[in-house]
Each structure stands twice: as structure tokens, then as C-alpha cells.
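Quick heads-up: it's one chain on its own, the form predicted on its own, in C-alpha cells.
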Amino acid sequence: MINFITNFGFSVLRLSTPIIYAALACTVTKKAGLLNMSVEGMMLCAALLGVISSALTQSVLLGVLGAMLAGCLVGALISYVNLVGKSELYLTCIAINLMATGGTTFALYMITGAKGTTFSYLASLAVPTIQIPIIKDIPLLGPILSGHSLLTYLAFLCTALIWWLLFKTRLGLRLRSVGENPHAAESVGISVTRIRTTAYLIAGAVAGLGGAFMSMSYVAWFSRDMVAGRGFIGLSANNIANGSPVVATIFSMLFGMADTVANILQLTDAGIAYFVKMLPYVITIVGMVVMSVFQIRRRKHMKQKAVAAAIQEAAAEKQT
């Protein structure tokens, strides 16, 4: 039983990692008033370039940086096409995802001659795992928290960094102001295009870390469509969290837990496993409905308070 608990907890953290990166990438763009549906494509391109970079340079660091660069390039492409070329954002993101699916397969074939995986063709490296001193020796808790990829721990550090960026820095203030009212932000001299481009570049770098985890930690090779919808699940976690990095991370872990349960059930009953894999999307729908209900009630309450305040002010003026 203890082994089951430790293995389950370890798997939850491991499977939550790429979802956390995807959710944080979407959080940054959401605060800038953009819906980043292309995070799936960002992660897929990053996963391929990370493997290629690490294989060519035999450096884990350069492999991870290559993955982040791939995410940034995709973000730059989207921002240019949408913000400069004035294309429709949703269609642009869909096109990027489709391009990433076909483009990575084509690039894989051109580089290795294979259409499925780089396993036997590129000697790519893996990000090392970390044994945390003291914590690793704690019964039950140690095997769950220690021994993960460095990128797993970095995902939780990124949660804190994104929160600090959004709520404690001048750039974060400008991101939020552009997201809330771009016209008002522009009227005080803030370049909406530059701020939103910056948001896409940051989101691309974060999504790149998620892609690097998939091809340099989860496994040590690239395979076609290996992101497998984790970018969309991260987008769902962000939508439920309504742009909060911490809440998005919590929901990402819940989705990672559902994924872990599905993997376990798949060993016993495939039908139940597929049902569990459907849960993240069901949770997203339910969460969005609940959030909408609360937001409607909140707006109604604020409207009632505003009306009451206006009536009181009118009555006071009448008495004077």
C-alpha cells in the first residue's frame, strides 16, 4: 500500500509538469488579453528542437535552451501574423497547431529519415533527476517529492516567477492593463503591440520548457504528436483559474492526477481508463459553467450596489 501511494504521488507530479508549463504560458497571454490556443504547437516544436539541439551539441543546457528558442519563435510568428498582419487570432492558432503537427513530422523525416521517432537516430540527452537532500530520507514523502527531473522542480519555481512577474513588476502591470483595457493603456503611451508581443515571447519560452520536458525528461527522444493534447489541457486549467498562476498550477495537478488514474486503470479495464481520460475536459466544462455563474452573480451584486449608491446620493442631494 505504501509503495502504491508513493508511486501514485510521484506519477502525479511527473504527469502534471507539462500541463503546468502549458497553463503558465496561457496565463501570461491571458493577462495580456489574448487566448493562446497555440500552446500545443509551441510545445511540439520545442520538443523536437530540444532533441535536435541536445543531440548535435551533446549538451543538456543547450538542448533546453533550443526548446525555449523554438517556443519563442512560434510566439514571435503568432504575434507578427496577428498583431502586425491583423489576422484572426483563433484561426492563426489553429493554423500554427496544424503546421506544428505536420512540420515536425516533415522535419523529423528530413533529418533522420524516420516518420515516427528519433529513438534510434539521434543520441539526444535527458535532463538529470535531482535527489533532494534530507527530504529524500523522509518516509513516504521523500519518494514522492525527490528524484524528479530538474524541469519538474523548475515548473513550480516558474509558478512563483510568473506570479511575481504579473503582480509585482512594471511589465506585469502593463500586461494586465493591456489585457483589461488596451485602448486606455494606449492612451497613456503603452504600446499594445509591443506588450502583447512580449507576452507571446514569454509564453513561448515557458511552453518551450514544457516541450523540453516531454522529449528530454518524460522520455529521451522525440516522437510524432508526443504532446498529445497536454497543451489544450493546460489551456483548460488556465481558463478555470481565470488567469491566476497558482490556481492554474493546482488545477494542472488535478488533471495530472486524472491522467495518473487513467494510466493505472488502463492496466485493468481500458473502458474505464478512457472514461477517466475524458474527465479533464468534463471538469473544464463544469468549471467554466461554475465560474460563469459566480461572475454573473458578482456583476449583478455590483450593479445592485451601484444602483443603491446612486439612489442614496440622489436622495442626499435632494435633501440638501
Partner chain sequence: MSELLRVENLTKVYSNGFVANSDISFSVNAGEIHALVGENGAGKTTLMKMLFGMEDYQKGAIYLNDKKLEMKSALDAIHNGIGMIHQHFMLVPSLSIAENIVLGIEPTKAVMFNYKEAVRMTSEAAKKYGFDLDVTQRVSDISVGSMQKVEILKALIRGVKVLIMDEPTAVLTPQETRELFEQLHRLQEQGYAIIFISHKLEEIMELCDRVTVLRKGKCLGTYDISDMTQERISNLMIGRDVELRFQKDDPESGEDLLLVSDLIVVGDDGKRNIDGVSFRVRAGEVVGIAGVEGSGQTELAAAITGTEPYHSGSITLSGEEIRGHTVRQLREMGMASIHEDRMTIGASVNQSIRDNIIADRFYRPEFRKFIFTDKKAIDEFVDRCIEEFEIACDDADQPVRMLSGGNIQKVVVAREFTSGCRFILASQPTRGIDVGTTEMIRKRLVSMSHENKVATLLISADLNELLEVSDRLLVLRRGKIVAAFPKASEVSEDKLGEYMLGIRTMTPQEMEGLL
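From a predicted model like this one, the values you see are computed outputs, not experimental measurements. Take the two forms, find the largest set of C-alpha atoms that superpose within 1.5 Å, and that set is the rigid core. Residue numbers count along the first chain shown, from 1. Compared with the form predicted in complex with its partner chain:
- Once the rigid core is overlaid between these two forms, residue 59 does not reach a Cα shift of 2 Å, moving by less than that.
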Contents of the next structure:
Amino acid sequence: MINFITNFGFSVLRLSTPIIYAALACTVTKKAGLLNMSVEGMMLCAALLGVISSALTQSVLLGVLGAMLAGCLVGALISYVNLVGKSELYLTCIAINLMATGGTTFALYMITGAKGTTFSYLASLAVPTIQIPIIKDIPLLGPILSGHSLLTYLAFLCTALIWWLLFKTRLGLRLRSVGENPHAAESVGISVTRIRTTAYLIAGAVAGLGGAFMSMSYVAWFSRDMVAGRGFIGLSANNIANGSPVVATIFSMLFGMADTVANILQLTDAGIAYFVKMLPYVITIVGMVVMSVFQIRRRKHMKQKAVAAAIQEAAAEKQT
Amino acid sequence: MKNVRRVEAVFEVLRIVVAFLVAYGLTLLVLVIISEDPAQAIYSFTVGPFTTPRRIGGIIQKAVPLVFTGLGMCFMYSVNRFNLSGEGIFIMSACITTYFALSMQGLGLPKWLYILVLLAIGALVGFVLASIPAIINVKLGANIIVLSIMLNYILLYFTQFVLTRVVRDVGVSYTASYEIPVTARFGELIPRTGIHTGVFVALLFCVVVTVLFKKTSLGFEMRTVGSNPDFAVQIGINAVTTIVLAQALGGALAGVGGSLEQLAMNSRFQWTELTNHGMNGVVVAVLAKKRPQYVILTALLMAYIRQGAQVVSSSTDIPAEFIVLVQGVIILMVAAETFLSKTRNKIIYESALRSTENSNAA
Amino acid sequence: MSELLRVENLTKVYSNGFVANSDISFSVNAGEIHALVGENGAGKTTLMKMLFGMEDYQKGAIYLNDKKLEMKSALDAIHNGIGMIHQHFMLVPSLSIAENIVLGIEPTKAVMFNYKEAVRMTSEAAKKYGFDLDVTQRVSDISVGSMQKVEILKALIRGVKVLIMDEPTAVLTPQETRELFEQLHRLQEQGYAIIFISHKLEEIMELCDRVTVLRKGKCLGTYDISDMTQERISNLMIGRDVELRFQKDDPESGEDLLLVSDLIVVGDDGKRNIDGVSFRVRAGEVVGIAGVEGSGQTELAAAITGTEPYHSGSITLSGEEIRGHTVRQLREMGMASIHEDRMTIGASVNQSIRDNIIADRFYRPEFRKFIFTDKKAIDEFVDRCIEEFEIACDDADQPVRMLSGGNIQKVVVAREFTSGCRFILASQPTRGIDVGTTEMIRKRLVSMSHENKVATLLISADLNELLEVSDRLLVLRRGKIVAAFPKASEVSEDKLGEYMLGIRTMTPQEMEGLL
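Having seen the form predicted on its own, could you give me the form predicted in complex with its partner chain?
Next comes the full complex, and the chain you just saw is listed first.
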């Protein structure tokens, strides 16, 4: 039983990692006033480039940097088309995701000659796992918290970093002002285009880390469509969190838990396994629905209270 | 002012043509760079689709599902909701159609009725499934792209469950369903081209959808809601119903497309991953500027490119996926408002100046 | 006084071919308050945007201290010493006053934003220019007058020499206006140049030194205020003396068509936007609603047309409660409405004239054949409308966005006036449109009521319009009716203004029987 709990806890952290990165990447652009619907494409490109560059350079660091660069490049492309080309964001992101899916498959095939994976074709590296000294010896918590990929710990660090960036720095102040009232920002000479481009580049780098996790930690190779909607799951975690990096991380972990459950249950029956595979996606939809209903209810309730109070007040005034 | 309209209209078409040409040109360039035999690759890609009757037939064959998903996306797009569930619906309705085709084989239905019932089932599947994200989106404000993509994954896994557990023919060595009876399948229209009688159904739907868009109340309501939802509400149009209904109908079309593809092209259901027909439908609809009357044209165009890619990949070592470049670049350029806008504005400016000069002179 | 800013031959053509400004030239001196006037649509806003680097132009040049300016953005304009106070404030609600003011020129400590320094800087500047502000307050919590001060401070702290103010008094109370004028005079003494855009001629006469008049995108010239009268400026702006007051008979009012009683509409913030309003509109009469903008007009209109819910009280149309009816049902019951915001809600500007005109009736049997739309019937109808309402266009296929403001409004009224309505709600029906169309719309409103026995509710910010068109007048202030006049023709503008601004209020007893 204890074994099960530690395994489960460990898996939740592991499987939440890419979703956290995705959610944070979305948070940055959301604060700048734009939805980042191509985080999926960013992660996919990053995952591939991480594998390629780590295989070529035989350096984990350069591999991860390559992944981040890939994310940034995708971010740059989106901001160019969206901000300079003034394109519809939805369509742009659809096109980018389409190109990322097809493009990575194409590259994969060109490299390996078969459409499957880079496994055994490319000698790519994995990000090292870390045993945290003292903590690893704590019973129960130790095996859950210790022994993760460096990128998993970095994900939580990123949450703090993004929070600091958004609320404590000059860039964050400008970013929030652009998101809340772009005309105001523009009128004091803050370039909305530049800030939003910066937001997309940061998002690209963060999503790049998520992609790197997929191909350099989760597994140590690239396979087609390996992000499998995790970018979108992160996007919905961010949507639910309404722009707060901390809440986004918490919800990412919830979705990560669904993924874990799916992973554990999968070991049984092959036919039922397909239903289990649906779980993360079903839970994401359910999560979105529940949160929206909750928010709408709360807003409605507050409004009803305000209305009732106002009407009561009006009646009281009439009496006097 | 008439000048302005003419210039705008010309540029609307020009933008698409130029976007296509640029994307196509870029693709050719990439082909030249990555191919060991550039001349052969370019020849295969551009002329290849027309070299044999079977290849020409292949264009039409490939265009048929794109017509359906493209028309479907026209519905979604016309109310400005990028409901991408067409992708999942396509495979789902093919799967469900297979199931019903197999379970109805004992009924002895005449061919036309058999097929009609199966297509209707496909339509129903699409109608119901597309309205799920549509309703959640309008009622709760959840992001439609996320919803529909999540749905696509769910549908994919569901079909795989059905494939392995319900309809799988254990007698064949690969994962596939039992064979669908010939009476339920579309026949070949022109021998040795692969062109099947389903083409007529596609043409029929093009006409029906065009009429629906241009000549019915629903078409007007969709146009108005898509153009200005606040106006629509103020004028008495039920925007919520219109938005959901449009997407459900779009899904129904994708559903018919999936059914028809299954009944016309494959004797068994054997897809194990998403087919990309839905996403290609987006490209078709974008190129057609969400106007159903142009969908045949743009579907053929995309089919031609896919056929070219297939010829290339069969004659060289280049995988067919390189055409996503064409698709992506087309969407990006058509979506970019500023693309060619400078030239257009300059022309409009000059014509406006000319006309003010004329009126001053008069 | 030395010349500070000079504009030569500025010409701007928008991408839809509309010539917004042609050959505009004028100059502004240091220490001058310079008025810029023109009717709505005369090109003031475009001119200001060009001066502030927000729009490019095809011809001409802008000079500051004889140096030709090349401005690509608002930032360039600010760097060059030109600041602008927009009509809609350019503030970020969730940030504090200090953060808003220093936005773009933030003090930093390493890469961190130095909030303490920002507070110090801004409170110092506020003191220096005599603004009474607590800079740590969040902008979402402060009054409109304070927001304007924040805007001015934002410009001053950046060292601008020329301050453009776009209708700054439109949102202010009389006291706030007075305070603003004092502040502007103080800035004037310190050598700042102020470009003051306004419709309010008496304010211009009181405040400004010179005035530049625009008409239909052209500059008519610059005049010393001391040589001008309000009438002359008005004549220059409008171009001819318009006798708008037209004769109309007293109405013969019939049964109550619209009955509003004890209506309460609460906003999201719990504020009572409509606070216990009761009145009736009878067949055959025009009831006008006056009030300073934001007194609840928008909310009242939305409740009556059934587009937003109301929370207490009742609204009935021909005896039937509005709640529980869809907008289409209400329209079927004889309601028509001209929305105050014609560009985003009243019309669908990207659709054709035809689509706009038939938008509320495309489904009716006379426009249908079997299950299809009857294009011939629709075309005939639309062409008749275009002819009758003299909509200047190429044909019915033209997108509405290509028309001028007046013609767009003609499309709207062509739809609403021909709907066969029994009750019409006209919100700001002539705001910002040309004199000819204005006259047509006003005459129609009156004749529809008096001759066709339509009940009309007119909500307008234009006092002239209210006094001319209405039979009865009500004044709305802070969501309440504070005055009712049985005969609009006997009310003076001054008196109306006093009620609108809250200088006077009628008691319920005084209004009894007049609602």
C-alpha cells in the first residue's frame, strides 16, 4: 500500500511536469492579453529539437537549450503573423499546430526513415534525475519528492519565477498593463507588439522546457505526436486559473493526477485500456465544465445578492 | 466608392491566389533543397498527379472527404467558432458506420436504402458530437478549441476500443474490422480510376449547403451572427441557437464525410490514428473564404497537392508530410490581414484622390 | 507669444477611401489654449491622432519649434513633447495611480520595479502641479475627475509641452470642470500649449485664446476668440444657419402602449442603474428623456428592448410584460428600436445594406418562397427603402461600413421606421451625423407619432433635439426620474440643464400625473 502511494505521488509529480510548463507558458501570454493555443505545437517542436540537438552535441544542456530555442522560434512566428500580420489568433494557432504536427513527423521521417520514433536512430540524452540529500530519507515523502528529473524541479521553480516576473518586475508591470488595457500601454509609449512578442518568446522558452521534458525525461526519444494534447490540457489549467501562475500549477497537478490514474489502470485489460487513455481528456473537459459552472454560479449568486440588497434598500428608501 | 469595392473584391481573391502561390512556391523550394533528385521530385509533385488515370482519379477520390469536412468547417467558421471536432467525428462516424453496416447486413435492405441509412447514422453521430463542445462553449464560455481537441482524443480512443473489442475480424493478421458487405458500399464509377459513386453525394451536398447558406433563414442568421453577434441579438435573432445549430450541422457534414469515406474507400474499418481530414477541412474552408460554393474548387486544389505529395513519397524518399507547409503557410497568409493590404490601400488611396480631383474639377 | 506647433497641409485618406482630413494647416503658440472645433465627423479626432503619432498621413508635415517631426507612434509624440488626454481614459484599472503614471518610464532597482520610488516621484509631481491625489489608490476606485488628473499628470511628468485634450469636460461635473479650467490656466502661465477640443462653445469662449474650425475634413482657418461670438463659430462649423425648430402640433395621445412601473435594474457591481423609474408612453406622443450621459439611459433602453433583464418592477408593451418574451417576439408585438451605438450594435457594418435592412424580417412570409428567401421581394423592398430614405450608396450590396455616418444611420432608420411598429425607442438617433439626415430623422419621429399614432420614447443627449421633437419631457439622473414636463416646447434649455445637473429636483408630488 505504501509502495502504491509513493509510486502514485511520484508519478503525479512526474506527469504533471509537462502540463505545468504548458500552463505557465499560457499564463504569460494570457497576462499579456492573448491566448496561447499553439503551446501544443511549441512543445512538439521543442521535443524534437531537444532530441536532435542533444544527439548532435552530446550535451544535455545544449539539448534543453535547443528545445527552448525551438519553442521561442515558434513563439516568434506566432507573434510575427499575429501582431505584425494582424491575423486572427485562432486561425494562426490552428495553422501553427498543424505545421508542428506535420513538420515534426516529416523531420522524424527524414532523419530515421521510418515514421515511428527516434529511438535507436538518434543517440539522444536524458536530463539527469536528482536525489535530494536529506529529503530522500524521509519516509513516504522522500520517495515521492526525491529522484525526479531536474526538469520536474525546474517546473516548480518556474512557477515562482513566472510569478516574480509578472508581479515584481518592470516587464511584468508592462505586460499586465498591455493585457488589461493595450490602448493605455500604447499611449505611454509601451509597444504592445514588443511586449506581446516578449510574452510569446518567454512562453516559447517555458513550453520548450515542457517539450524537453517529454523527449529527454519522460522518455529519451521523440515519437510522433508525443505531446498528445498535454499542451491543450495545460491551456485549460491556465484558463481555469484565470491568469494566476500558482493556481495554474495546482490545476496542472490535478490533471497530472488524472494522467497518473490512467497510467496505473492501463496495466490491466487491453480493451478497457482505451477508456483509461481517454481519462485525462475527459477529466480536462469535466474540469473546465465544473470550474465554469462554479464560476458562473458564484457570479450569479453574487449578482443575486447584490440585486436583492439593492431592491431591499430601494424599498427601505421608499418607506422613509 | 464603387472603385473601392472593386479593389477590395479583387484583392480578396488576389490574396488567396498569392497566398497559395507563395505557399506552393515555398514547398517547391523545400523539395529542391531536400531532394536528391530535385527535377524528379518537382516533376512528381506538380505534374505527377496527372500522369495516369488512376492518379487523376486519386485527386477526385481525395477531394471527396475534403469537400465534406470543408463544408463542415464553413458552418463552424461562419459563426466564428473554431470547433475542430470534425477531426474526431470523421473517424468516429466511420467506425460507427462500420458497426451498423455489419449489424444490419441480415436485414436485406436494398443498396440505396442501406447506404442512405448508414449516411444518416454518420450525420447523426456528427450532429450530436459537434454540439457537445458547442453547447459547453456557448453556455459556459469554455475555450472551443481545447474542448474540441480533447473530444477528438476521446473519440479516437473510443473507435480503437470498438475496433479491437467489437468489430475486429480476428481472421486477418492485421487490426481491422470484418468486411462491410458490398451492398452497403459505393461502387466504382469509372473503372481503374478509383472514382466512386460517392462523388455524386459530395456534389449534392455542395449544392444543398450553398443553397442553405444563401437562400434560407438559417443561412441569413448564421451570416449575421458570425458578422456581428450583438447586432443579431438586438435585432431578434437567437444567437445561441444559431451558433450551436451551425456547429451541429457542420459536425453532421463531417459525419457524413466519415461514413461515406468508409463505405466508398475501405472495405474494413482499420484506422488507428486520426486521419487529418478534419484539419484539412479547415484549410479548405479558409481557402474558400467560408463560402460553400467554392469548396469544391478548394477541396480539389488541396486534393491535388496531397496527390502530388503521394506521388513524390512513392517515387522518392521524401515523406508526404511536407505538404503541411503548404497548408500552414496558406492559413497563415490568408489569416494575416496586413498581407497585401499596403498595396491595396495605396490603390484605394490613389483612386480616392483621383475621384476627388475629378469632382473638384467638375 | 512664440509659435510652438505648426501643422502644414496634413492629408489623411483611410483605407476605405474616406478622406478624413485634407490640407489642414494651423499653428499653436506657447502659453496658449487653442480650441479646435468642428461638427462630429469633421475630422478632429483624426487630426489629433495624427498629431499624436497614432495615425499616419499621406501628405503634409508637423513642426514643433520649427523642427519637422517624424512620428511613428505615440511614444515618438511624447518624446517630441506632445501629450494627449483621450476622451476614454488610457488607464489600467487594477494598477495604482502611481503605477499608472510611471507606466513606460518606470523607476527600477536592478530588474525589479521600484514601487516606492514610483510613489515618491508621482506624489511629488502631484504636489508641484497642485493635484490633490493619493497616488497609492487603485485607479478602479477613484472618481472620473481624478482619473483625468492622473492622465494630465501622466503627460506632464513626461515633459510634454503641448497637451491635446479631446472633449475633456464631457465626463466632468460642473465643479470638476471649473477645477480643470483653473488647472489649465495654471499650465498656460507656465508656458504649456493646450489644444482643447470641445463641442461646448461657451466653454471655448471662456477658456480659449484662439480657435481653429474644421468642416468636412477641411480647415476653415484660425480666429482670435476675442473677435468671435458663439453664433459665428457655430455658423462656421455648420456652414449655414439652420433653423431646426420646426412647427408641430400638440399630440392627440391615445392608450398607454409602454408602461414602466417601479423599474429597478441593478448593475454587476450592485449599483442601482435604474432606481425605481415609472412612466408611460401613449400612442401618438413623443416622450423625451434628458440626462447627463451615464444616468441610466443605456440600461433603461436595454431593459425595454428585452436585451438585458430587469430585476424589479415591470415593463409592459400593449399590456404584455416584456420579461419572458424574446426580442423577436417583442418586435413582432410592434417594438422598434434605434440603438445608441450604431457602429457596433445598431448596424452590422460588414454586412450589406440589404442584409441590414431585412435583418429583423427576413423570416416573414412576404420575403419567403416555400422554405427559401425570396430575393426578388427582398430586393424590391430594400430598393424602395434606399429610395425613400435617400441612402447614398452604389447599390444594396454595398457593405454598410463604406457609408458615411449619416447614411449608416439612414440604413438603421430605414429598417426601424418601416417595421410597422407601434412603439419605437430612439436612443441618440442623430448623434454625430449630418444636418440633413438629422432633420429627416427628427421629422419622421414626430410624424410617425402624430400621424401614425406610434408611441415614441426618445433618449438623447442633444437638448435641442429633445426640446424640438418631444411632446413631454422627463429628466433622468442617477437612475431616477427627477423632473417631468408636460409640454416640452415650454421648457428652456437652462432649466433642463439645472435638473440634469442636479441643481434642482422635482418632488414626487410635483411630478404626479405627469409621468
